[in-house]
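What follows is one chain in structure tokens, specifically the form predicted on its own.
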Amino acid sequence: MSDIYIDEVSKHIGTEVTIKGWLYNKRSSGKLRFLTFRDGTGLLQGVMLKGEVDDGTFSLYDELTQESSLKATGIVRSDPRAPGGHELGIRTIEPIQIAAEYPITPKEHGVAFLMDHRHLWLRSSKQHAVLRVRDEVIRACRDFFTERGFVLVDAPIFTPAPSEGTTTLFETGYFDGKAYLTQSGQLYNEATAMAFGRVYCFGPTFRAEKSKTRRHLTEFWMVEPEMAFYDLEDTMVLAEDFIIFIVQRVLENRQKELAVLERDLEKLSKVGKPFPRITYGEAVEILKDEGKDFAWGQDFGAKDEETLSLRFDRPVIIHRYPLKCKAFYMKTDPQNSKLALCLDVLAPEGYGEIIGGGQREDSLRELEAKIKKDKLPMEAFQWYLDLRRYGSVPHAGFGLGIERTVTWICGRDHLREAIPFPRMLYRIYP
């Protein structure tokens, strides 16, 4: 007899095994009692027949409550009618803890209730599936860059100055001074790219945005590559390859989870080359064609991105936004001084931006002028300006939001389901 995980049962047909886990649900049909177990790797149906187990084991059925922890020992059998195609012919059950009445039931619950019980909601099948897909997305990100010779060099969480503007900073005390929670690892990535050529960082980022939309969190995770000697065209090609790689990995390895989420796989299967590419100006014309009152020079809001992304059956790359819409580090388009050499990638089906990036300003004089124009503290950026003093080269990069990507791939309605414990404007519990 051996202890195994549920996802290993197919290797143990006809043998006696022990499963350690929790009671997912149960049902009775007279002398036949069914108990479904979960252990984090899957679900397994256990079957007890009166007379085939002792009376004490049979009567335990009445004591066991949803989410009670236990050990179940029995013979693994093939059964195409059972979840996963296998079942456990139970011989003994050993309760570890009889759970109190479980607050999350099959009935409908409100979002606030489920978020207050997020620590338990994670156990439900759909939430479990979403976070399995998140795990696959993260592993795909790491594999993509490792296979292409990128070096992982993580950026700091505490920073002395903003990277994305001063209005969304979380400020914190730092001994006798103050610091800010990072909005992006990009500026530090530029330094490491000058040392290693091609790098990426992966970690949490923070934006104090007073937004309650389905597309915003105050704490979220980004993977951010930065590449020396890349221009905007190189970066668009890399972003396209990156997204296709992630989607293909999920389709290959997470079919079961996507089925639980009832995701339309046909839509995901269309994510291939080439991605449509349109300029900011062309995107504005699309909005006008859709009857939107949109003036050239504005940045796109969530509704605008939704409208644009619904025009395409795969991600769309929008490039060359007005310079005034973008952060100080974006390089000016040499063909049009009003534009920046930047890109956003919008996911289809109305999900909007999942990637933002572009070519960085590599001229010391131009960068100093942009810092002054934005009234940022020049002294805080001396190290960043050094990158333009000592061997400056054309370079570019982007950031991909993990939660936005997972939300799109899983077909969910809100980012709060794409991270284990979401932090939002009015949500910091649990």
The other form holds:
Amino acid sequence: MSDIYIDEVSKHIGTEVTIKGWLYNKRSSGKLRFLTFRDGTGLLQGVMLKGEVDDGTFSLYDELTQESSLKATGIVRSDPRAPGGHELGIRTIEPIQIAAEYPITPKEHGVAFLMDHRHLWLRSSKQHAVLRVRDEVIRACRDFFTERGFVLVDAPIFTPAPSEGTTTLFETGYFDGKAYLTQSGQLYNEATAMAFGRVYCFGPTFRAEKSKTRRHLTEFWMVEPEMAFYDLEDTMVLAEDFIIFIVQRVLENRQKELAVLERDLEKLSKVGKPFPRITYGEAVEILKDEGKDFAWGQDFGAKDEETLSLRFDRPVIIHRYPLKCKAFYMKTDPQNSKLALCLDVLAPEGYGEIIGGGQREDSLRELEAKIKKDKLPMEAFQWYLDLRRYGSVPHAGFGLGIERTVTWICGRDHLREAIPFPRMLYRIYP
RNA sequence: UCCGGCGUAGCUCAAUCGGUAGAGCGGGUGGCUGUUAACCACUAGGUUGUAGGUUCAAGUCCUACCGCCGGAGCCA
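Form predicted on its own done, so how does the form predicted together with the RNA look?
Next comes the full complex, and the chain you just saw is listed first.
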């Protein structure tokens, strides 16, 4: 007899094993009783027939409530009638704790109720599948950069001053002074890129914007590579390779989860080279073609992004936005002083922006002028300007939003399911 | 912050024109030897978000507040 996990049950056919987990659901037709177990790795149906198990075990069925914790021992067998093709012929059950009446029943619930019970909702099969995909996406990010010689150099969470100005930061006490929660590791990444060549950081970021949409969280995770000696072109190639790598890894390793989520695999399998690349100007023309009233110089709204992303069957790269739409550190396009050497990547099927980035301003004089123009505090940026004083080189980078990527790959319609405990405008519980 | 919507049983919802608050699931009891969100029968369960108002009569109409959901702006 051995303790096993449900995901390896097919290797133990005909032998006696013990499953440690929770009761997911139960059904009975009198002398024949079914108990579905959950152990974090999968689901397994257990079967008991009166007379084939001792009466004590048989009647435990009545006591065991949904989500009661237990150990179940029995013989693994194949049966086409069992979900997943295998089942456990129960010999004994050892209850660990009989669960109180479980609030999440096998029927429908509203989102507000489920979010109030997020700590339990995570046990449900779809939520479980989404977070397994998240795990795969994160590992793929790390593997991608590691395989290419990037160094993980994390940026701080506490920052001394607003960096980009426009977005709102969470303010927090810092001993006798103030500190702000980071909204991007990028500026620090530029410093570490000058030390290590190619770097990335991966961590939580915080935005205190009062956004109330399915595409926003106040706390989200972002992976940000930054590369010395990369120009915009190199960066577009990297972003394309990166997204393809992530999608391929999920397709290879998380088939089961995508099936639980009923994701259309055909759509994901189209994510390959080359991604369409259009300029901001071309994007504006597309929007006008679609009959939109759109003036050059505006930034794209959520609806515009959706329209653009629906035009293509794979992620689309949009580059060279007007300078005024972008942050101060973007490098001006030498071919057109109105444009920034930047890129956004929009996920298909209407999901919209998952990557934003570009080539950074590497000239000390230009950067100082941009900081002045945006009326940002020059003193706060001295360390950042030092990077242009001491061996400045062309460099570029981008940030990929983990939750947006997971939401798209999983085909979900709201970002809140792509993170274990979402922090949103009106939700910080549980 | 602005715009729109919704608050009825533990959950998801219904209740016609203002006229005795109802169903499914979940809970309880009983039945069923292959169930797949099992099924069948019975059963318990309600200060209709809160506070006022109109009316013979309010879940329903009016006012305010609270909570939540969706969208906009901002962005990943």
